[in-house]
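Presented as structure tokens, the chain that follows is alone, the form predicted on its own.
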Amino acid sequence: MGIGILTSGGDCAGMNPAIRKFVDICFENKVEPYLIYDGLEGMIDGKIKKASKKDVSGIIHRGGTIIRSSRSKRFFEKVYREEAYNQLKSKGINSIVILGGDGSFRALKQFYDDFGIRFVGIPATIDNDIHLTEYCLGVDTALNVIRSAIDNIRDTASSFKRAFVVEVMGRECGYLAIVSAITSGAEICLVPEMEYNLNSIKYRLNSEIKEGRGYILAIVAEGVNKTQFLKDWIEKELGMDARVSVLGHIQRGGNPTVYDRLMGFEFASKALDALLNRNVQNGVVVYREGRFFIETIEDVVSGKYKIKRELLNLAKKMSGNT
């Protein structure tokens, strides 16, 4: 039996570390690993290649997937799709463990209730946005990232007396933003989840401002499509110079945290377990209260991500909500 492993959409932090554990965890078992390039277009060309532990050696540092990824319209065609089944059929592959989003998922339940082919998936975005888990892979190492861009940004701000507005990927989620600015002590918060009030920040922020306030901070989720619009506000309602900074990709890259590394290897040593017991058609490892479960595909893909209440209530005041 031989078991094949991409990684598919967006790149993150941990990926690497998942596909160390992943080959390791075959050669224990007597399974022969199979690395897939260039996520389902790789599939679809047969960039595919029995993995050694040469292939995964020094790569649990590095960020990004060594094994490449890649957003694929052909799988979205039948013909193409069995392409992709051809190939693993002539390595002997018949199953498959896969990094990436919910959309992802979706495609390789298409290849299974095609071709029969068992998946089971890894949630692996920056965004947080996957159904039913309270992590996925990469998160932690983004955040840090965005840590350290913030307080850098922070220097500059208090340097000049200034407002900086600071645009944080994640779609449509604002994980990344709510989570940012609460561990910054951002002024200002504005993701999807929440309404805000800029008339209640500006009352507060024009008192601290009196008082001495010298520079702000704020926190904006791309998915608000406010980054623009909040800095022109507060040089016109608080006199105060403001710049944009959009962090963009720098968000994906960088060394995976010591968290990312351990749950890339706990994801992955869940996702096998799953596959090698046979005791998963297609599914999803996720994250929830401390413990590791495999959801149905049809259930992770049926609802919508929901940032904790707390988390909420914590930004009330930075979003006007007090």
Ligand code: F6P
The other form holds:
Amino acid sequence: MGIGILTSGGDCAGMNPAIRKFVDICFENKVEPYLIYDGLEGMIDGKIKKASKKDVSGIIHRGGTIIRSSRSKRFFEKVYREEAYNQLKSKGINSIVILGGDGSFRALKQFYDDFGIRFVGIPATIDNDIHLTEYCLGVDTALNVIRSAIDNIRDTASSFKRAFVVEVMGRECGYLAIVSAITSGAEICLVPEMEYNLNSIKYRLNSEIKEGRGYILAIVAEGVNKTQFLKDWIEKELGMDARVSVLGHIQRGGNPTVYDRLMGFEFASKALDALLNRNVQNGVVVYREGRFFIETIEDVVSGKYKIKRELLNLAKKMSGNT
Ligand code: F6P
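Take the protein just shown as the form predicted on its own and give its structure as the form predicted in complex with this ligand.
All chains and molecules follow, beginning with the one already shown.
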């Protein structure tokens, strides 16, 4: 029996530790581990290799994913899913561990319905936007990359008495922005999950500027789509020279933090436990309140991730909600 592993969608730190653990556990259980390169695209094209210890040595500290990733359009078509199925069959692979977001889980659920290939998903995306899990692999590393970037930006902002509008990733989810804003002590934070009140922000910051405030840090989630608008608003309404810094893909890179290495190991071992010992047909490993669970794909993809009320409360003032 063979089990494949693939990484799909946006890469993130922690994928390599998970791949390493996956291979180790397969060997311990005398199961053949297969590395599927280039995500779902590679599965269609048969870029599949039986893993050796050597393939996964010296990878734990590396960011990204050594088996690469893709966003596959072809996999939406049954004819290509059938090609992927034939590729797996020719190697004797009957189940899969997939690291990615809910779009990837949906794709594999369709694959399971078509051909009965069992799979378990591991939430892996810096966006932290997957329903029923408090944590997705890669988030801690991304937050630390953002923290370091904001620390640097603060140096130049304070040297020049400037405002900086820092745009962070997250798609429709404001988790990265809100946690970064709170932990950097930002003055402004705009996220899709919260209404904002510019009048109240203006009132507060103008009086702080009068009292000597020298610079401003504003953290904006990409999903709000207000980065340039906010820069112009600050210049006009607060009278402070402002710059925009879009952090972009640096947020996806970097060596995995200790937390992401540990979580990579844990997610991988829970996923394999589900496939090897619990006869799970398809599901997602989730993490809540310090414990791991397996949830059904239907439950995971049917809802929207919600940022905890406590976190939103901590950021209220930064959005002008008093
Ligand atoms: O989903 C992860 C993510 O990094 C998002 O935060 C971002 O919007 C998107 O991927 C960027 O996608 P791409 O790498 O295709 O430009």
